[in-house]
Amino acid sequence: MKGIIELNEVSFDYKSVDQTTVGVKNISLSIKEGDFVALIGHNGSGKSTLAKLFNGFLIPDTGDVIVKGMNTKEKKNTFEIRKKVGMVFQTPDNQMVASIIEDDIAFGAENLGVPREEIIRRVEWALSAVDMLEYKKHTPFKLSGGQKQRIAIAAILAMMPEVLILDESTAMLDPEGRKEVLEVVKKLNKEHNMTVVLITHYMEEAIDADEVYIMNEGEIVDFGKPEEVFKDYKKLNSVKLEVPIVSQVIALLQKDGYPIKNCLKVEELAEEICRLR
């Protein structure tokens, strides 16, 4: 089955004097509809460049990016691709355009020419989806970081995309804010079958993904199910990524001869330890 996003031998280089920004090199991948994909890597590994290729913000130098059968290289497809692939960035304040939350949520849909009655319905739905409906008459600038990012997600949802890309969207948040945003993202994926691409350097954020891709120096160096990717702690260390704490504990126990199964969550580890006892 064809993916909702397909990359075929895609490469991109930044042609400017700024050589600190990493492009991508010969990447091929397929993201299936309804999947939750995590793209991880250290700062400067090329994750954000890849994200911008997904929805046509950047156009590949070689290879093709296909979104629902549409090639991002063809300008006639740009509008439809941007409607289908929504992106939430790192700093929520930079994504807000209105002083009242419901107006901010409506802004993108208005620019798509959506009828007023439908915009009202979408604003209600989007705010409900991120558990922020009670704040629709409030100003966004008095909210916490996690709440602001949920509003930023709602603004994208009101445009009814089929794919939601979060480009380091939790990087500026405290642990509680990160937890809030991730709960919303998982809910959208599971309850609304929304395809999610989560770009992060926090390993714990990727453990619920269907598939994890590891990037380094503009290339994908490994991919697979989280439980498989995270048990290879030597590879993670080699690309400057920390091993999730649960994986570290399991590796130490297995090294000492304990027959403990690989898992990713603290609760699962506790159950395994109790089973051993």
Contents of the next structure:
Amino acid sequence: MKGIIELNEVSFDYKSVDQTTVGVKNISLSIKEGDFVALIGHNGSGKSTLAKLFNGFLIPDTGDVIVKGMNTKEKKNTFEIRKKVGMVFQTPDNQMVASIIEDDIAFGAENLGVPREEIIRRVEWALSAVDMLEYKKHTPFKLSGGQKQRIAIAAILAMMPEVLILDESTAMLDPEGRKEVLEVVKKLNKEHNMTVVLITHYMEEAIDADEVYIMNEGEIVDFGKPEEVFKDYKKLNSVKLEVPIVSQVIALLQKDGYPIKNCLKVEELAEEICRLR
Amino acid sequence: MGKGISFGQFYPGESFLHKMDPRIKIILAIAYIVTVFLCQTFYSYLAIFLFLISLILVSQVPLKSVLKSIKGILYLVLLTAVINILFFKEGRVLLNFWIVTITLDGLFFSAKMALRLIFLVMGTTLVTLTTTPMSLTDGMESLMSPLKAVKFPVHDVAIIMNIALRFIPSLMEEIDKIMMAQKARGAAFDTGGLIARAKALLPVLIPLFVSAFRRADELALALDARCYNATDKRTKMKVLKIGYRDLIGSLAMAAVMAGIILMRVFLTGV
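To complete the pair, please output the form predicted together with its partner chain; the form predicted alone was given just before.
Below is the whole assembly, all chains and molecules, this chain first.
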């Protein structure tokens, strides 16, 4: 099956007058429709660069990025691609345009020239999808970080995208806010078949992903199902990532010859250990 | 604050004035300014005063909030009044010593000038008190839309105003945080002379600008991500509609304006 986003040997460098910094190099991947994909890497590993290539913010130096059959290189596709691939950023405050929540949600749909009645419907839908409908007429200033970020997600949802990219959208939040946002995103993935690309440096957030990509120095160093990828904790440590404790314990037990199945949650691990004699 | 707006002057309410179309309010505010300038005698100032009082009553905004607006221009009013009194030389002399001459006409004239300034500010404040910043910019955008014919970027200007208003509270918060951080490192903002204090603000302003630029960067990306400028046929969720209130309001303003003009033509005296 062809993916909703396809990358073909994509490379991108940041060029300034006197130096060139590698963004990403030689990346090929395919994200399937309805998947929950996590991109993990430490700061400067190229994960945000990769995300910005997905929706045409950056155009690859070599290689092609194809979104739903459209190449990001062609100018005429730009808005069509951005409509399909919505992106939420790190700081919720800096993404809000209007001072009243419903106006902010409507902004994207207004830009696309959606008819008025449809915008009103979409605002209602987007706000209830992130569980914030009651705040419709409020100002965002008094909300918590997690609530603001959910508003930012709703603002993207109002454009009816098929892919939702979260570019470190949980990085500035407290643990409670992070949980809220992740729950909303998982719900969108499950109930609305939204393809989700979650960019983060918290490996715990990737536990429920269908597929995980580990990035380092602009390259994908490993990918696959999270339980497979997380097993190789030495490799992950070598690219400055901290493996969830469950995966570490499993890897150590397996090394000593205990027949333990791969899993990611503490409860599952406890079950496994109890099953040992 | 309730569901209110935490900045600007907007006073949340459901009054007649609140429900008027922002475009009409802007136009009527301009008509009001012209009318105030047409006032010549104390009778016409009295008429404006009565009009203003009834507007405030209709708006249901507490008088205190309206009067707060004068605080900002109080010194300006006093200064112009004093200058007017001192330099007006015509009419019956009331007091004359050294180089100071105070005349009766001078007193009347400066009183009228002061009233004019105060009425101007109070009247226009009433517009911002009863209109959300958002609908104010919406109204301006709509009023400026004929300029689109000469390729003036009306919508962009409206968005800029909107974002400016939107970021005021965020930047205030930022200033607070930076000041606190600098205080924690021993910066003193409230001691020393004027120059020392101004200098002390420098370590606040520089981080503020840096962070504002960083914000602008992310905001620009966020605007792009939401397909800003994707089409010329932009739609609006909230459509401005002119209703019977706007008609009544316009008629009232027209009546007051006509009255002031008639007074100017037929009424003489102070």
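Note that this is a predicted model, so its numbers are computed, not measured. Whichever C-alpha set is largest while still superposing within 1.5 Å between the two forms counts as the rigid core. Positions refer to the first chain, counted from 1.
Core fit done between these two forms; CA of Ile260 shifted by 2.8 Å.
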